[in-house]
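Here you get one chain, nothing else, as structure tokens; it is the form predicted on its own.
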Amino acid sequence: MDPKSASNLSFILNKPHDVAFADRPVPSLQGPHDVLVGVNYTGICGSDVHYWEHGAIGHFVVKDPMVLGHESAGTVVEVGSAVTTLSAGDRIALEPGYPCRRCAPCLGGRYNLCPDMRFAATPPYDGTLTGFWVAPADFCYKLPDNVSLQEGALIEPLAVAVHIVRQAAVTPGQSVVVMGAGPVGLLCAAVARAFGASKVVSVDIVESKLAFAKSFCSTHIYTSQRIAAEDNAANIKREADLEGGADVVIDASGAEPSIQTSLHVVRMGGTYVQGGMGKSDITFPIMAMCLKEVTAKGSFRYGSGDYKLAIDLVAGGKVDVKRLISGTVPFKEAEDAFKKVKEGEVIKMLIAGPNEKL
């Protein structure tokens, strides 16, 4: 892919439901440790759809035109003078957030908590739905020969799931309940199985998602009912034979009823991890958490080692991310793909880069 002759067409959000395509200048390397990547495929995340729909997530507000996308894989086309780990032609999964490397969280090994993080498609930073992208070489992960570029685009959400399951410290033989069977919930269930969990229960309100979860990785499924959280929890424990509750409960939905149910499903002394994002404030069953002495953790994006482990899980056949890909569209049909994701009838849509021929 020659950046001199190829397109740097970009998919730009001006304001909610107002998108445009523009051919922007090909970016140049900013330092000797950077690489220029030709973007081959990009997956659509729920946050991308939220910006497209609402123009904001919390205090992150789209004030100027912003390129969308952050779940990408590509091909290295140019490397900086100090780069020794990558060469032109290497296929890579792209980690889309770049920390300052100098603050206390960065130096403490938790760079995902860097207050000066520059994260793709999070205002004011542009995203990866474009022809070319510049990244630090150490945030580009070479794909093994048996991992496709399409699979490479799913390493980002898989790394989110890896981080969540690592936060939960899942160990072999444990029981894990995952609230929500969207892409991240499905991947959390798959990673939990890969970590040796003997029982993995997926919970959702959509029957088709649960049917997929059962065929994909989950040992049990439960359709959440419009009943009290304690009653849903009792049903889950009964149907999945979880006497006393689950060792680990992961909420990957962000929905208030799911979070409430989570605290009633987890066993005494168990672990609860909040991975899904929903409303900023909810009614939370804090008494249940206290009385059970639950270990409760948050989980945000991914950190050191998560991308590498995600790639190893795919390369080793432990997580089959291909099954999550519902379809791939040409770059010019990007908005149509967003609409399909919004309608909820697909799991993961990929958008081919502007220089990718389908």
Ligand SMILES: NC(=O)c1ccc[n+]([C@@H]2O[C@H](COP(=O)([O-])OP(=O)(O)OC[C@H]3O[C@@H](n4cnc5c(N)ncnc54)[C@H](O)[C@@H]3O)[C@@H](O)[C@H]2O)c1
The other form holds:
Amino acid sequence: MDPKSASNLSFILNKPHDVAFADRPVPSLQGPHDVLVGVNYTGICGSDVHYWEHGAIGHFVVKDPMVLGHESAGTVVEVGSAVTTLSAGDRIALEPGYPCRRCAPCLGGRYNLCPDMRFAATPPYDGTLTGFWVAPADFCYKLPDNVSLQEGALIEPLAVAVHIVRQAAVTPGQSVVVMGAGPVGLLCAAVARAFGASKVVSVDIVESKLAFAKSFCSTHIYTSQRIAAEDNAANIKREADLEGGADVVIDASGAEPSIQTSLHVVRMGGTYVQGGMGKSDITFPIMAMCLKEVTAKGSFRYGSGDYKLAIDLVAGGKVDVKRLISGTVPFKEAEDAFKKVKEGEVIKMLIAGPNEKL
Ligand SMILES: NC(=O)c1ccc[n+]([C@@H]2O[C@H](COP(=O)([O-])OP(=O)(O)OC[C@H]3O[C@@H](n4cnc5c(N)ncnc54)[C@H](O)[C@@H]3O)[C@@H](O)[C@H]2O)c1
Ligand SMILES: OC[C@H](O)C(O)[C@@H](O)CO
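What would the structure be for the form predicted in complex with the named molecule, rather than the form predicted on its own?
Zooming out: every chain and molecule, the one shown earlier first.
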């Protein structure tokens, strides 16, 4: 694709529910280690939909028009003079956040915690729903021949799940309960299976999502009821035969009742990981955490090795991300795809890049 003759049409959020398409200048390489990527496919994340609806997530507020999107795969079109690992034509999954590489978290190996992270479609930084994108070469991961560009767009949420399951340190034979069967919860359940968990229980409030989870990877499912958290936890333990509780519980819902249930379903000395992002403050069953000596951890985005492992899991047939793709729309239908995601009819919608023929 020649960037001189191709479109750099971008899908821009002006303010909540006010989006526009604009042909922006094709970006140039900023340094010798950069590559220019033609964006082929981008998945819609819940955070994109949240910005589209509300114009903000916590203290990240869209003040100026911002290009949406951060779950992308593309094709390299130009490489900087110092790039040795990629060449024009390579198909890649795009890691969309660039840390400073100099601060204490970066040097400590946890670059996802960099305070100066420039993350796509997180204000003030533009996202990847555009024709061309410039990235450091080491944040572009070559896709093996048996991984499609559509699957490549799913590597981002899969890397989120890989990071969560690594935080939980899941080992073979363990029991894992995953709260939430949206894309992140489904992928956490699949990664937990791939890590050797023998029992993976998906919990949600929507039965159709659980039916999908069962067909996708979960060994057990449970529809959460509007009852006390302790009672939901007791039901999960009984129905999934988890006497004493689960070794690991992951929240991928962000919902307060689900977080409360999690602390009652985890076993003595078990591990709890918070992956879901809902309300900033909730009522948390801290006594259960204390008395059971639960190891509780957070998980934010992804770090060293997560993208690589996510690609290996797809290439090795361990996680079939294709099954999560509900449909792909042309670039000009981006807003309709956002509406579909908001209505909850779909699992993962992809938007083709502006130069992609469907
Ligand atoms: N930690 C990170 O870096 C990171 C990255 C991406 C997304 N997230 C967060 O992960 C969460 C999941 O993302 P997603 O894209 O799958 O979102 P999603 O909204 O598609 O999925 C959330 C699921 O939780 C279910 N749910 C709601 N209330 C529940 C309850 N009481 N019990 C059980 N399930 C319940 C919903 O029905 C839904 O299926 C979101 O909160 C998102 O913000 C975190
Ligand atoms: O997958 C990455 C997440 O969607 C982002 O961190 C988002 O939630 C905030 O920028």
